[in-house]
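Just the one chain here, laid out as structure tokens, in the form predicted on its own.
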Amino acid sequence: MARFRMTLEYDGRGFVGWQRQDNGLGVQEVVENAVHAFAGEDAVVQAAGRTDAGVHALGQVAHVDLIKDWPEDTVRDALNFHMKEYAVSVLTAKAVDEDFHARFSAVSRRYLYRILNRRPPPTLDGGMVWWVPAALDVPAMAEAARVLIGHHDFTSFRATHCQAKSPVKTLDSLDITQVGQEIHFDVGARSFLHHQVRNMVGSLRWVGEGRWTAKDLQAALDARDRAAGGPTAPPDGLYLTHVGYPEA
């Protein structure tokens, strides 16, 4: 048995999600029929996040076992053929210890959320931002995003349906960047709950928009309620950028 770990991008839309779901094509699906196709195999692909409907993979990580320990870039290119149809791409494969674990063996996940604030609405990037035409005080949302860092109760930035044991977390990093015309938030942590990052970036446009001061977000904060934070931002912008492990 041979433990390949994948590093793969993708496209969000038109997918349940990664995972395998009844109601809908996810990206998992897609990748375990592509190993089935190449290996002949009923593999189980692992993933380090199991990012929602319409969320896009710029780095998610995966493992798979295989019976025959093929060539790492055999392993790549056949995945590759195999799901040609679809916005899914295996960037590498690389052989790996079977103690490896896409999910556990992870120490830190990075998000990018990326805001179009601009009064035109996009063409190119059509559900690949979140195009907000008001404009949005940058520095302002930056000197409020600090009061996310840190160690802290996240209840009122988590899905009410999430099943996280604890809504406890520590939030990394929270920079927030002008890109030309998008707003860039860069969100770092080991994990998160679900659709934390999409809470908060929803609540930060409150505070662009001059409806909320740093003030009313540490008051959300505080509040551990979903009922006091902002709107969730739609998954068009979030992007899955990184997962660490400790060897690198």
Contents of the next structure:
Protein chains: 2
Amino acid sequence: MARFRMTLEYDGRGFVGWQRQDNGLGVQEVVENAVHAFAGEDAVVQAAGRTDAGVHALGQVAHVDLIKDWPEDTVRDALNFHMKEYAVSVLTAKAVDEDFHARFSAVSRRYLYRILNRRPPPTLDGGMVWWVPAALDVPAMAEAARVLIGHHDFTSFRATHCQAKSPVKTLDSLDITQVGQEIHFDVGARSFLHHQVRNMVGSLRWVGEGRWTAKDLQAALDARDRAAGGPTAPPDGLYLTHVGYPEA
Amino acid sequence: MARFRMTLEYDGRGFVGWQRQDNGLGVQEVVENAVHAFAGEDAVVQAAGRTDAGVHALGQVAHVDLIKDWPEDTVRDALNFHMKEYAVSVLTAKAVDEDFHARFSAVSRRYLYRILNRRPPPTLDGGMVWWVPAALDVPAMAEAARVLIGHHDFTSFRATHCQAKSPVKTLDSLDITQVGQEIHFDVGARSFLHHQVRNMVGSLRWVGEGRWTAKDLQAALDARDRAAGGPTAPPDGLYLTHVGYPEA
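Right, the form predicted on its own is done, so what does the form predicted together with another copy of the chain look like?
Expanding to the full complex; the earlier chain stays at the top.
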């Protein structure tokens, strides 16, 4: 048996999310079907994180076990060939030890959130950004974001159906920068609660609009109550960009 | 009567090109229908250049005459409202003198061509780049591109159905740069022949593959014969980025 670690890129539009589900096509199903078409095996593909419907990935990591010790480039190219009808690509495939697990070995995750902050609606980037027409105060958002950095109970920014054992997480970074007409949120942590990034971005939008101050964001965090947090940003602007492992 | 100059952004996928045509939806028709819905007028919208089917615009310029002297922001926002079903946006609308003509007043046009140069296929950028899996030699392409700069008979890079009076044009710039996994061609001239950018990019790809040298490109230019030029690059990677006028 050979275990392969894959880096995956996909367009979240048109998928019900990473996970195989009954109500539509998951990215996992597309990759598993390609594995079957290529190697004739019904293998489970395990990802580092289950992205939601409409959420994109530039650097999702997944692993799969195959019976045969295929060349790495063959795995990458064959899977891409069998996925060519779908907006899913294997960027790299590497043979790894059997103690590597895409989800349980991961020590960090990074997400990018893109807001298109201009009055005209998006065209080429439709479905790939959150369109916010009113001008946002980026320095105010960047200042307020410092409230969220560190070790906290993030219940106020956690989906009510989140299945994590604890709402306590350590947010390592939340950098907000203006990039042309866009505002980019670069967010890093060992792991995240369900909807945590989208709920933080939705709350920071309120800061950018002047509806909330940094103190209001602090009060929301301290409340440990989802009802005290801001709204959930749409999936369109969210990208899983990187998953880190101890060796890299 | 009031003349408005508009800067337009659009996703070329799903359109038969700028021009109103019988065989499908043109961007011009979308804008003209929005003008009708907003102002109740059957006005013709004149663009600086007629982009082909599948070609995108980040900075197309067009003008329209309206009976009423509307506020500029009203024109922009009302047209965007009436085009919200389509991937077309008015970025700016400015009142201009009646001697301004989007096409005839233009003194420069700039295009961007994007090649995605990596082995895995595109996902989020499908339809927005030309996917070239084999590694291209960017310095060799940049060196060869110098052959094309300046005042030349560009018959070898001109579509056979091109309606321009003369095949002689002055190419002001053709800058080729590696941007991550992409290769960007920034091309500027007063005006271009039909398919000129796509035919130049298709020929430069041959240089990047080592199939042609700069001398071969020179010979192709000198031949003044379309059959001597390289293949036409697909519309997917082409963007009209800027149109220049004397005052700006």
